[in-house]
Structure formats: C-alpha cells, structure tokens
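So this first bit is one chain, no partners, the form predicted alone, shown in structure tokens.
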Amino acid sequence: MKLSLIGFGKMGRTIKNLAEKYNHKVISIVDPYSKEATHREISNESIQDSDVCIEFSTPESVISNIEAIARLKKDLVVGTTGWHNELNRVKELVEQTGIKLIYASNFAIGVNLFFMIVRYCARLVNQLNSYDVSIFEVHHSQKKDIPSGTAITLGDIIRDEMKQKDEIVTNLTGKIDPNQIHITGIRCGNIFGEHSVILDSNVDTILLSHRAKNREIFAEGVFFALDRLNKVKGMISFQDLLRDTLLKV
C-alpha cells in the first residue's frame, strides 16, 4: 500500500524505516514542524495518492486530523492516544464518510494479548472479592501523556470486569478508596514501555507485566492492521481486529 504519515515523531520514523520490509511505501509525510516532512498540513495534495493515512500525531491535533482525512475519503490507522472520549463522534464521522478506521492505544500485538489476559484474570478475581488492584507504567522521558493510553485501557478493562472498582485515579495524594483503581506512571530515559497490573490479597500477590524491547513492536501491529484493512467495515479497535483474527485461526 501507499502510505501517508500524519505526524513524524518516533513512531512515524519507525514506520517509514520498516515500510518496505512489510511491502508498503511511504509517499508523503505531513507534519507542521518536522524538517523531513513533505507537507505541512493535510490537504488533497498532501494525501491524494495514498491508500491509507497512518496517524501518530498528538492528543491536541488528532481529532482535527481525523476529520480532515475523513473528509478527503481516505482510510485511517490511528495510534495517537488521548482522544477515546470522542469515540462516538468519530464513529459517526466514519459512517457518514464511508471510510475505514482502525485505532488503538497501543498497536503492539503482545500488548493486546496482554489486554486479553488481564481481562480474563480480572473476571476471575472478581468472583473472590479478596484482591485489590493497581496499575504501574514506565516510559521514556519524551512521552507527552501520563499515564499512558495503554495504562488507561488497562484501567478500563479492570473497571469493566471487577464490580468493586468503578473509578480510575491518576493523581492520588492521599488514602485510596476501595472502589478506586490507582494508575501511576514514571518517565525516565529511553524506556520503550513497561506496564504492570498488580493484584494483591492478604496471602499473595499476582503480578502481570508486559515489557516492550524496541519500537518495532508497535510498528509490527500497524502493518498487521494494514494487511487486514480490506476485511474491515467501518471503525474497529485493533484489539477487536486481533481477537477476531486469532479466534478464526
């Protein structure tokens, strides 16, 4: 496929460097700040020859980028975090314009398997009422959002499955309430990404963890999604796409 990259940060560069390995070609780069960009803004000229736009920009610009690309009737893969409270609005836009859109808070295949494992475990311990739960994440010092979108997704999964947990807190300054899930994050150096879910009872601790070794893990999921885009109708999360694919094998 011919790709337009929307945003040219670390992930954009990784996708560009690996595209040919996965039989794709980057034909344009849209970024208002990068010296390597071919265009400064989304327009018919900047993305007209592409099959798909890959959006890894910022939480502040992602919605306006999605709107501009949808109006130009281009399919989308969106990896930017911090906008999922607008899912219904974006879904309506996708339906109105007839495009396809795959989105994720994290495109690493292993992380999405981790989501499934955490959901199953939370569903089990929900029957016991003896485990408390918290989430801990570590990323590189240049990451702009804290906590990570992946950590928030883990919190949402646990809140869905454990009836005693109905609130996520990220800025705790005192005693935590029993109904709350505490998510804490650290930013340090060049760490690609580590996420842990801690389940603690009076007699034991269960620690579920995922650690990314390099940025290619995220690009691999993007190319996995691209290769299955022709089977997608409308808007779908990468986790649902992966689950549907694996369960049909």
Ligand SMILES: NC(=O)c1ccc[n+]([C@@H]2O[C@H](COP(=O)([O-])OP(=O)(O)OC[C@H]3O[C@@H](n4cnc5c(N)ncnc54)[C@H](OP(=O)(O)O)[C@@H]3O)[C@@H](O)[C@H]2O)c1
Second form
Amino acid sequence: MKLSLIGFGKMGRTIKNLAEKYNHKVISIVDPYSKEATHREISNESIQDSDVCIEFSTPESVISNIEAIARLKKDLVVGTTGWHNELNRVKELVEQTGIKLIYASNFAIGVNLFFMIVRYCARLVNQLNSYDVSIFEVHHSQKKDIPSGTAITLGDIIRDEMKQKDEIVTNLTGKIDPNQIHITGIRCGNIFGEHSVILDSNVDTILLSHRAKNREIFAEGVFFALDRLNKVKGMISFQDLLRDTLLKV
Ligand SMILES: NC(=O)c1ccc[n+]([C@@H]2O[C@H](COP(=O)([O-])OP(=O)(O)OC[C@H]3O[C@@H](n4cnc5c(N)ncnc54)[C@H](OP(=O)(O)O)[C@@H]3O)[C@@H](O)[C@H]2O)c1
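Could you switch over to the form predicted in complex with this ligand, since the one displayed so far is the form predicted alone?
In what comes next, the whole complex appears, and the chain from above leads the way.
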C-alpha cells in the first residue's frame, strides 16, 4: 500500500524504516516541524496519492488531523493516544465521510492479547469479591501523556467487568475508595512501555504484566491492521479487529 505518515516522531520513523519489509511504500510525510517531512500540513497535495494515512502525532493535534484526513476521504490508522473521549464524535465523522478508520491506544499484538487476558481475569475475580485491583505503567521520559492510553484502556476493561469498581482515579492525593481503580505511571529513561495489573486479596497477589521490548512491536500491529483494512467497514478498534481475526482461525 502507498502510505502517508502524519507525524514523524519516534513512531513515524519506525513505521518508515519497516514499511518496505512489509511490502508498503511511504510516499509522503506530513509533520509541521520535522526537517525530513515532505509536507508541513495535511492537504489534497500531501496525501492525495496515498491509499491510507498513518497518524502518530500528538494528543493536541490528532483530532484536527483526523478531521482534515476524513474531509479528504482517506482511510486512516490512528495510533496517537489521548483522544478517546472523542470517539463518538469521530465515529460520526467516519460515518458521514464513508472512510475506514482503525484506532488503538496500543497497536502491539501482545498488548491486545493482554487486554483479553485481563478482561478474562477481571470477569473471574468479579465472581469472588475478594480481590482489589490497581494498574501501573512505566514509559520513557519523552512520553507526553500520563497515565498512558493503554493503562486507561486496562482501567476501562476492569471497570466494565468488576461490579465493585466504577471509577478510575489517576491523581490520587488521599485515601482510595473501594469503588475506585487507581492508575499510576512513572517516567524513566528509554523504557518502551510496561503495563501491570495487580490483583490483591488477603491471601495472595496476582501480577499480570506486559513488557514491550522495542518500538517495532507497535509498527508490526499497524502492518497487521493494514493487511486487513479492506475487510473493515467504518470505524473499528484494533482490539476488535484482532479478536475477530483470531477467533475466526
Ligand atoms: N498506538 C500505539 O501503538 C502507540 C505506540 C507508541 C506511541 N503511541 C502514541 O503515538 C503518539 C506519537 O508517539 P511518538 O512516540 O511517535 O511521539 P513523538 O516522537 O513525540 O512524535 C510525534 C511527532 O508528531 C509531530 N507533530 C506535532 N504536531 C503535529 C501535527 N499537527 N501534525 C503532524 N505531526 C505533528 C511532533 O512534532 P514535535 O515533537 O515537534 O511536537 C513529532 O514529530 C503519542 O500519542 C504516543 O502516545 C501510540
């Protein structure tokens, strides 16, 4: 496929470096600041020859980028985090414009398997009523949002599955309430991304963890999504796409 990269930071570069190996070709790079960008903004000229746009920019710019790309009727894969509170609005836009959009706070296939494992555990633990739960994540010191979108997704999964948990807290300053799920993050060095879910009872602790070894883990998921884009209708999360694919096997 012919790709336009929107945002040319760490993820944009990783996708460019791996595109050929996966039989794709990067034909334009849109980034207002990068010296290596072919264009400074999204326009008919910058993306018209591509089959799909891959969006890894910033939480501040992602929504306006999605809007501009949808107006130009290009399909989209969105990896930028920090905008999922606007999912309904974006879904409407996708329906109005007839494009396809695959999104994820984390494109790592292993992380999406981890989401399914955590959902299954939370569902089982919910029957027992004896486990408390919390989430922590560790990322490199350049990451702009905290906690990570992936940690928030884990929180949403647990809130869906455990009836005693109905609120996520990320800025706890005092005692936690039993209905709350505490999510914390720390920033350190060059760590690609670690997420853990702690399930704690009076007699034991279950620790579920996922650790990314390098940034290619996210790019591989993006290429997996691209290979299935022709089967997608409208807007779908990568998690649903992966589950639909794996359960069909
Ligand atoms: N879904 C996943 O699997 C996954 C994996 C890794 C990261 N992420 C997320 O993806 C996003 C990008 O990550 P990253 O590590 O590549 O970050 P990054 O290295 O900071 O790259 C973001 C790039 O986008 C540029 N940019 C700023 N405004 C823009 C605009 N309006 N249009 C296009 N580009 C713009 C930034 O320029 P400046 O630096 O000059 O502002 C930077 O070059 C973050 O939200 C991150 O959390 C998602």
